[in-house]
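Let's start with one chain on its own, the form predicted alone, as structure tokens.
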Amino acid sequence: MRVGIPVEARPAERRVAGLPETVTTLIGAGLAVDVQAGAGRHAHASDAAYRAAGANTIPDHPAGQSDVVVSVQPPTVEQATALREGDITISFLQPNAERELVDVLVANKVTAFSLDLLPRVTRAQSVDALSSQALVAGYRAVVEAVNRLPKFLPMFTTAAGTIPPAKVLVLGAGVAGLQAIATARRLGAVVEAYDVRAAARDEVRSLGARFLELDLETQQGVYAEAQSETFLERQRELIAERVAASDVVISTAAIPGRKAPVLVTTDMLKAMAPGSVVVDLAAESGGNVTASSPGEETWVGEVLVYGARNMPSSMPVHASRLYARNVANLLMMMTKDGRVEPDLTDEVLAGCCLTHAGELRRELP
């Protein structure tokens, strides 16, 4: 069976869902691979990287000829057109907004697996796609916000009196969270942080970050979950005032599938200090800041809100390495004797399963 690896059709992505190390990978398992040339252009890994690897390069799009596409972001709807009956599809599918393509998929009969759907489950974590591109985005959201801030982040003490460290504020303390925080305690700054989970508590202080501890009853769960207009209202409430004295807010609360919660809104943006700098992780999914929108800067009064579209993308070298991995990690918990033929009574596999069959296996809103 073949695996083909594709060049990133949708605008602005950088990343390439297979290198030459994971190709490696594939062929040891019995599989062949087709590249599209020029798929690794931005991860750096050249066309004959791959062929060393053993893949072979094709020109053309590797619909209708491997009987596996993988990518990062999913397929067009003309791309999805042209798999066959049985073929195989990985990609962050994004199914709520995806609907037209999602139509051909079915109607194609294809097997088509969202990685943003995969169950969190510990057998799962080794293809944890999520996870491991926000663990890129949480670093580049300082990287971006230390860019923008007309001020340092750590201390410094000269001749000329001491300049004190810039304070930073973590909104949400999952994956991109916790790496936003060591990233910010790396560069010097004084940390706070916020979750509504109570089991982020330690991990934000293992990062030597101070946690905020709100009158507001907390989850218990691992996950964080939707939370009442009311409740965000009065979480709002409780943190404008640590929103207003931070140099830098980084806002990374999304819940997927869902609309992103506002916990910033205009009249605490106008309350920080002139030259402050936000960064809403969550733009693309309605935004933690009413003022952010994906891709752009915005300013409100003297305070700049950037809206981080696709922050991976931004690193495709090592965002690509890590979802490389997830994705041959997952291909070979399907694969067997050279065959890709997925156990869908597999509770990771039927958890990241989108069509089939035929068949719809997840009802969408």
Second form
There are 2 protein chains.
Amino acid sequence: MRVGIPVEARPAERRVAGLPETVTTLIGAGLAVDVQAGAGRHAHASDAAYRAAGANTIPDHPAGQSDVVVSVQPPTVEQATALREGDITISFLQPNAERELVDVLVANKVTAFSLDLLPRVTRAQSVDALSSQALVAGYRAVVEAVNRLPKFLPMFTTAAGTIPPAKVLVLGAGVAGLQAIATARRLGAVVEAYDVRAAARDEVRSLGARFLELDLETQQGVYAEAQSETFLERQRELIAERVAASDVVISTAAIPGRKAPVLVTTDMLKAMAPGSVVVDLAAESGGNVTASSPGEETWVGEVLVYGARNMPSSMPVHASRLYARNVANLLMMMTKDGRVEPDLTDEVLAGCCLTHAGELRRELP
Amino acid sequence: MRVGIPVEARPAERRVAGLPETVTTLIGAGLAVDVQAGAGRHAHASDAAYRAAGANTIPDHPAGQSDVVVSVQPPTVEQATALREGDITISFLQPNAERELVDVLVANKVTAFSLDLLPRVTRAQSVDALSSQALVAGYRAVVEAVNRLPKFLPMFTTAAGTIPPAKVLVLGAGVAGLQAIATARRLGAVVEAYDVRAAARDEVRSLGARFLELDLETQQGVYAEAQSETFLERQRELIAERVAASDVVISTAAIPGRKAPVLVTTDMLKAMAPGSVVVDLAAESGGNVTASSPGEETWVGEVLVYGARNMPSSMPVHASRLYARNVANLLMMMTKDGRVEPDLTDEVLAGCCLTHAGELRRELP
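The block above covers the form predicted alone; next, return the form predicted together with another copy of the chain.
Next comes the full complex, and the chain you just saw is listed first.
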């Protein structure tokens, strides 16, 4: 059976779903690999490098030619139309945002796996592309902030006096938030972090950051929007106070499948020191910062707000390496004797299978 | 006596020679301070903040109004023409590049100090603006590289496998080079460094980097251009080999008052892995990298070369803070009882005084 790696369909996407190293893995499992010419361009993987790993270069999108098509962004409706009954696609596919595409996949009896739907179980870790890409996003958020900050992050003691370390506030301590904390700490910043999940406290502290706590008993593990008005009021007060004291704020609070919670208001930004920088990693899902807009820099007084857009794509070599390995690991879970035949009774595969044999396997809202 | 802080004359200059905190210092020494409206704009110091520190806001350039004019870039010829006999200017003034300006300063009997000419003696450390700005440049060089690199700097061990740490090569281990080494090390890179001065070895090693050595006895303390052809040949071989093995190269080798040595050729760049990044801090003084051009990104195959231009200016808050303190310290060396009266028998002041009482105090080539 043949696995196809296309040029990504969306123009701003610089990652690729397979690299020469994962081509080697797939060929070792008895599969053949088709790579669309130029697929690895932004990830600096040449057609020649794919061929050296044993892949076949093809001029067009592999839909209709390869049995399995792996990509970062989901296929377009046109590409999906070319998929045949029983063909498999693997990508980040958010069904709520792609109704027409889902209809085509169902109609064509395509088996579609979405890495957005992966169950959070131990066996899925090596396949967990949301986490691997969040790692990249958290690191990049700090790079984007540091690049825009007119100040140092580390402390300096010089003959002309001392420069104190920058103060960095990270909102949300999931994978991206923890990586942002770790990166800012590496660079010598004083870091504090907030998360509604009290369980994040030990992880935050283990990275050398201060964990902010509300003086309020709250229900553990429940997202902010689900909390009481008193809780939200206290949270606003705490965040407002800490935002005002920070040189950099990095917000990473996302609620899967829903609009991101607003945590930082324009009034809070106005209390920051001039020259401060805010990076909103949640800008694409509505924003944690009211002033942020995806891919844009917005000045609020003398505070610069950067709304992140597809951060992992800005580091295509390593983001692709992690993603391609996640995809190869998922393929290995469904491949036996050179055939890709997913067992949909498997917890991981069932969890991320969106369409199969003409059926939509998830309820859409 | 009055000290004037102008808006910088060159459009790309974002630093400022005085900040509210140094205004306080000057006023404490019995001086008055005039600040041109908007002077601190890029450094996020408002006119109101200067006034709160006791400064007087003026609408125009202070030349002809203040007795002492402090700036980052030298005054323009027009501004210098407005300076009166006995007025003082302090700036980075490279006399070889500013012949017409020097003529005006001599003709007008202005006392001009250049921070480019400061003697490298212990007493001058608190005034050493070349070093304080090189510190900023070295840090920023890493930020510029990391921002353009499609890879992580740190090592990551993830469920999808390990990402090895990036390899960073720093050429030149002066103040900027050492700071680049320190910053890349903070971010988890594996760093190696080269400098013609064997004396740099211990400093490089103390920062956790490997010091590259030629298997050749060389005359210590002599710059590369002054060395033998055999030395240069060995140096080229060593650098070519290490450039090819690096993900990031940061070159910082400058020879005061002369063209920077070419260390990295286009052929060397072609041997680097695709996606590698080179930052040439010496781009403005001729370049350590043949392909670099100041302020430009140049692709050599799949290697991105960034020619730095005025790096300190890209971090105006802290670059200005260090520079303003250097300038205030220099002013304090020449101020007694509220009067700025430089004693030109003082080693530090004599060293950096370029023109005085109608005389040019340096031989120009």
